[in-house]
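Only one chain is given next, in structure tokens, and it is the form predicted alone.
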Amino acid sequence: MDVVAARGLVKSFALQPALRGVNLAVPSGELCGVVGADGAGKTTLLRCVAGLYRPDAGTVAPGRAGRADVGFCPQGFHLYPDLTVDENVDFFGAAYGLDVATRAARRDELLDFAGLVGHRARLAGHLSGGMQQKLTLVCSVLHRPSILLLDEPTTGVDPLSRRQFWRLIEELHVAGTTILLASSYFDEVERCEHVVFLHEGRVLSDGGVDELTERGASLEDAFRASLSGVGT
């Protein structure tokens, strides 16, 4: 059963389009990846998936209607730096409805589980770019979404911290987790189940790498493989 879904997705800023026509399939418990270079469109697809844009033409889903289902870690830190990690935890765990037990309960699992508990007093604008990045993942499973929405998760964090989030994200994969990941980074795509090539709003084509790729070619050979045949 696809949980994520678009079916001919079109979305415009001020005329210009970021998404033309897009069509996307993802089952449920899938963890899959979609690639493409800045300005592909994989913000946009995300936050329409997610129900933060309304698609100017086309379906989407969950969308507005699901949200209470979607886990949505965004590009970049935007929790607030002038509360510790604690009081961020707790605000977004308020904010999406958990009552005060459940909050703590929650908290406390996921801090362990994040490897961040020795900094739950510390405000979140002292932490590292890689410790912002597993706060911002807490934050955004405290609910227990069955679907979580990764766009660009690792951008200008060191590559230990991008080992350690990646343990995270498979963690939660392999818990049943269904998982839509943007990345511009071949190498964490090539980890999922299922990879969408993205160029200037269009799907270039998917499947999963073994599909994609042939003759030992990299996944990044048949996005370049893929783009030779854009506009002919």
Second form
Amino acid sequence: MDVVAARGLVKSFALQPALRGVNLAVPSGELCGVVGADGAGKTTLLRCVAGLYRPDAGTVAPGRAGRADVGFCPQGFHLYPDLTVDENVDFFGAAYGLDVATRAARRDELLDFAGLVGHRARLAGHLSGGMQQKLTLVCSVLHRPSILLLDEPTTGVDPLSRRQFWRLIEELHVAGTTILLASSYFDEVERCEHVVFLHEGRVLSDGGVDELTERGASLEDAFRASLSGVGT
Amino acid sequence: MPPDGSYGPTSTDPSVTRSSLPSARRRGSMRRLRAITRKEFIQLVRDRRTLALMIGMPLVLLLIFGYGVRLSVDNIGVELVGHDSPAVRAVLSEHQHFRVAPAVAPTLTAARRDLFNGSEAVAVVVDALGRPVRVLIDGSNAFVAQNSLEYLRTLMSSGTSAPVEILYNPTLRSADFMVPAEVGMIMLWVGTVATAIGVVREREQGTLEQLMMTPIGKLELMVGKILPYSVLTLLIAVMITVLGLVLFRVPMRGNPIELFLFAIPYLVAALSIGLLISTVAQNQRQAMQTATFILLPQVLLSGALFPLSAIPWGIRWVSQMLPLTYFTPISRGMFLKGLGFAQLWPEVSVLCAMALVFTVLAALLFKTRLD
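What's the form predicted together with its partner chain like, now that we've got the form predicted alone?
Below is the whole assembly, all chains and molecules, this chain first.
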């Protein structure tokens, strides 16, 4: 069953199209990567899926109605820099409506899972970029969403933190979470079961990594081949 | 791995069961409201600069208005021209409004020169019999000139006019006039600016996007955001009132509890204006600029500084739309005259209506999506 789906999704900003009829289908439990250059429409696509944007045309799921089942990890650090790690986690836990005991239990589990236990009393604004990304991930899965949207989660993160971050993503995937990840890095989306090439608001092609790399030696070659196929 | 063996999706929250959904929803709502309010308080306390501004600025304004600003002009330089006259000198010196120069200007030309130089503001020409026959006033400062004219009229006719009794502020002290108005001005400033900046900062930091992903509803977010600022604004209003009573000996003839009860709809209106500003401002700088654009006319056109009767009819309709226009008579009436609800209900009713309209408008315009 497709838990993330878009049909003919169109979204424009001030008459500038960001998505031009995107079709997407992500079955339950799949790790799907959307790759494209800056301005391809990756963030807009994820925000439409999350219900943060209302599509101009087409349909999208889960969207606004299904946001309770969605965790959204935006690009960059968007938590409270003047709250400690514990306070941020506790606030978002309460924002998701979790009671005190559940909040405390999940906070302990997830901070341990993310390797942030030793930094609980530090202000989030004083953490390194990698730690901030991990904290954002922790806050977005506190309510145990079945769908996780990750918008360029490792941009600006050092290679070691990036590896650690991917370990967390893979654990969540193994646990059954459906993950839709947007990235500009081909080596990152190579880890996904299903890859979507997005360019100027359109899906160039999509499929498994093996399927797509039939057209080129690497995923990047395949992307370039798809680009030449549309005459861009 | 966690004790329950999974980080993955769960179909139910352990704290919510199907049979108790309505009460669970209510509990969840209260939990979210408490969380937002607590977070705002923590952020408010940690943001020392903003907190210092919010508390320091009202204090500075209180001192400026209480000590620095005088609506009455005293110590106006005046000189006699032509002849000296102990009688005129005595009348002029009777009040602190005038400082009479010991020397007499010999001629009208000399007096005009003194006014031109700014060494004196008023010249009283005295004839050989010691009677004032002509007065010259430096009109380049209209405020001083108006006051001089008024004082002179009163002094010169004091022997003939009926006794005058000034009620409620017999000595016409500026502090008695200003401090009650300042309570309203400060509440408006702190409530509006703090709320607008508090919400816009969420947008600037990108945290609003994260909040929109949670089940936090529009009302929970609005109430949770404004509750801490309401408490802060009320505390500052109490501080201004107490300092006004203690430092400036402004009388409080009404019931102070009643005053703060009447201040609640005014405060809600001010906070809602802050929320409205946050719906149009994209960053904190824009929020401050918009707040200034909205607050300045309130201070100038509400009757807090200048009488409403001095505002031309053409723009008086603007005054009628400003919350401060209705709170100022409430505050002054309670401080100086001891008025209560029986006299002030029209103003209180208008403020309640304004609070409702601004809150509904803010709720309608407050977005829970990014586009």
